[in-house]
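This document starts with one chain, in the form predicted alone, laid out as structure tokens.
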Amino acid sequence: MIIRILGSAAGGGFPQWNCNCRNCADVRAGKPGFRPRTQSSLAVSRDGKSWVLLNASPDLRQQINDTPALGSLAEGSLRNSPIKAAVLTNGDVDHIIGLINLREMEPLTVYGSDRVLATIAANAVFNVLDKGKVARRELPLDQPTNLAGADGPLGITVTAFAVPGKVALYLEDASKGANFGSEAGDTIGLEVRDEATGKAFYYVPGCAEVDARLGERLKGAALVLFDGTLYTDDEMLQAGLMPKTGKRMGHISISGPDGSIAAFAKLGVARKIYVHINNSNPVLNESSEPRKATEAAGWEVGYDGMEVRL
């Protein structure tokens, strides 16, 4: 199974278009140790020919152009695409807006929880994906789903599971209390399994906490790609970028006693890679102390174009 990181940044990308924080200024200036990054998305394939997107970033058109395996085949028909399906982990803008790049009458299948599919159905702009060509399929929680495109099965099984998190920012309803109306299915993780080999990995790009249930699920995994949004819970407050903590936004921090490094320390995960990294995060500076500490703890910091094979 081939896993390719198309975009490793959180919403806004890196650099963010209107941000002049230290990280964004340095990457914009081309300083050593900084990599530009597009917004969060993966692509997965069993054979390198038929591909499944895990989330559809606003930067998807650029990501496809940067990834020859995702482009139209020269020997193919007048219009063709190796992208056969897209699986959505939540309704965040940085994970669904890229769907509109997949218009132009190309058949594929879009998978998501009932909550995420309801969000898409409620916004008429997504009708540019012709319903006669683009099927929408619900991902039930905790049940294996055999992915298929218009041409048939793709040989990949996905099991969606709820993770601690919150409803997308633009869908928050303060009248519904401290959780802003969040429900199970607003944020999910994925177990992605190759049906032929049985090899699997986990993709959790948004997560507020590694609770006991999630920890038990991930224990002993061969590979986990995990939420690396912030290094410290208050880093955006301290940088003057936003009056919100990571917890308020539904994201666990990398560092600290309640952070993901500490949470994974006893889980025995063979390979751990951070994705969905915010522009404020000091791990984006490859020579920083937080980056060194993260790597010393056995974690990798994902980057656009990074490829893993299982």
Given for the second form:
Protein chains: 2
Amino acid sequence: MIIRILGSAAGGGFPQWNCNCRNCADVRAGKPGFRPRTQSSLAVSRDGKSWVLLNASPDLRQQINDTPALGSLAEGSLRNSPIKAAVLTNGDVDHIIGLINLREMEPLTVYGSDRVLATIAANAVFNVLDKGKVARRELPLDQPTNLAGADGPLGITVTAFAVPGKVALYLEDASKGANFGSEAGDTIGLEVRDEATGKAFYYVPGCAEVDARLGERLKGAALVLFDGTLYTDDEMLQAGLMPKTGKRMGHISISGPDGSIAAFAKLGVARKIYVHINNSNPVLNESSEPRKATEAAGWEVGYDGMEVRL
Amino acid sequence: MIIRILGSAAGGGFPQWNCNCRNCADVRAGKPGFRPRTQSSLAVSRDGKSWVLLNASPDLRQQINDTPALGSLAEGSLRNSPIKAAVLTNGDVDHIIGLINLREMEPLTVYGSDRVLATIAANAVFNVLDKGKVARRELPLDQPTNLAGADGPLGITVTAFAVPGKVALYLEDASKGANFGSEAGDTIGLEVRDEATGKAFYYVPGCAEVDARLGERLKGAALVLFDGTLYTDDEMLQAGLMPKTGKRMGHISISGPDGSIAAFAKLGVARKIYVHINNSNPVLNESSEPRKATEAAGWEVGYDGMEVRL
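Next up, can you give the form predicted in complex with another copy of the chain of this protein, since the form predicted alone came first?
And the full complex, kicking off with our chain again.
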């Protein structure tokens, strides 16, 4: 199985259009040790020919152009694409708007929770994906789903599972209490399994907490791509960027006693990669102490174009 | 006034993700004489400091990153952007989805017709633009509107005018007759005037026909950026790409007795630039006969990053 990080940044990307924080200013100026990053998305393939997108970021057109394997094939028909399916982990615009790029009558299957599919149905802009060509299939929680494109099965099974989190920002409803109307399944992780080899990895780009249930699930995994939004829970507050903590945004931090480094310490995961990294995160500076501490703890910091084979 | 083409391609861009036509295959392969193009958008500024977007394409994040003048300023505050306003010419996803990139609480004014603003209001994904920060202002037809950002006037006046055209594809309603429910103002052109110098240009990225009224308006203009979607009315049909003519899609062709070269021949426009160029258009091949004929007729073929001063 080939796993390729198309976009390793959180919403807004790196740099973020309107952000002049140290990190964004440095990457915009081309300072060494800073690498631009597009927004959160992976591509997965069993054979290198048919690909599945895990999330569809607003940067998808650029990501396809930067990834020759995802472009229309010169040896194919007049209209063709190696992208056969897209699996959406939540309704964040960072994860769904890229679907708009997948129009032009190309057969495709879009998988998402009932809530994500309802969001797509409720926004007419997504009607540019012709319903006669682009199937929308519900991805039920805790049930293995054999992914298929219009031409048939893709040899990849995905199992969605709820993780601690929060509903997408623009769908928050303050009248619905402390969790803003979030429901189980608003934030999901994916187990992605190669049906031929049985090998699997986990993709959890948004997660508020590694609770006992999630820890049990990830224990001993060969590979986890995990929420690396923030290094410290209050880094956006401290930087004056946003009056919200990571906890309020539904994102666990990397460091600290409640952070993901600590939570994964005893899980025995063979390879651990941070994705969905916010522009405020000091690990984006390759010579920073947080970056060194993160790598010393056995984690890799994902980057656009990074490829893992399993 | 500085006019910069951010994206010179029609919807889908060049190459288009799923297209293996000769043009797309050649540009994807990096063949000389073919230049990649992002989707339709301009940026305009009177002083080079404050900018107005004319349409917001799905490629906007990439376009901002490719245009240093549009990035957050290193000498500015922690969060800042030179982009102060966006003017939308219609509800095509190619022209509105880029707004999604302009979130993160940055003050901004979005101008559009009542129909375009209604489309944005009806699609909750656009709620990521905080209504308290991002003003949505109606752009009335045939009335000069002095553009203003949150900090004040921008020194640019825009006058929207209806041009022959069609409602956005995903809003078509076949039950409403031959024009699919299109209404006056679904496709507009813009006159953009520098309030200090009085100089003006016209931006008409979609147009089905240069009728007498439009011809009268454009007569003697200093600069027109015009719909260059197709070279011949049936080129997509002929190439097997789409069972629709340009006329059906609401786009005049460049060549032929009903084309824009012929229509502009006697208008005395000083500088004429094609934008919104579809990937099927042979003018994208710099060594093609259609390209030579277009240039011989006094037209320029717009490209991403092209800058004109007026």
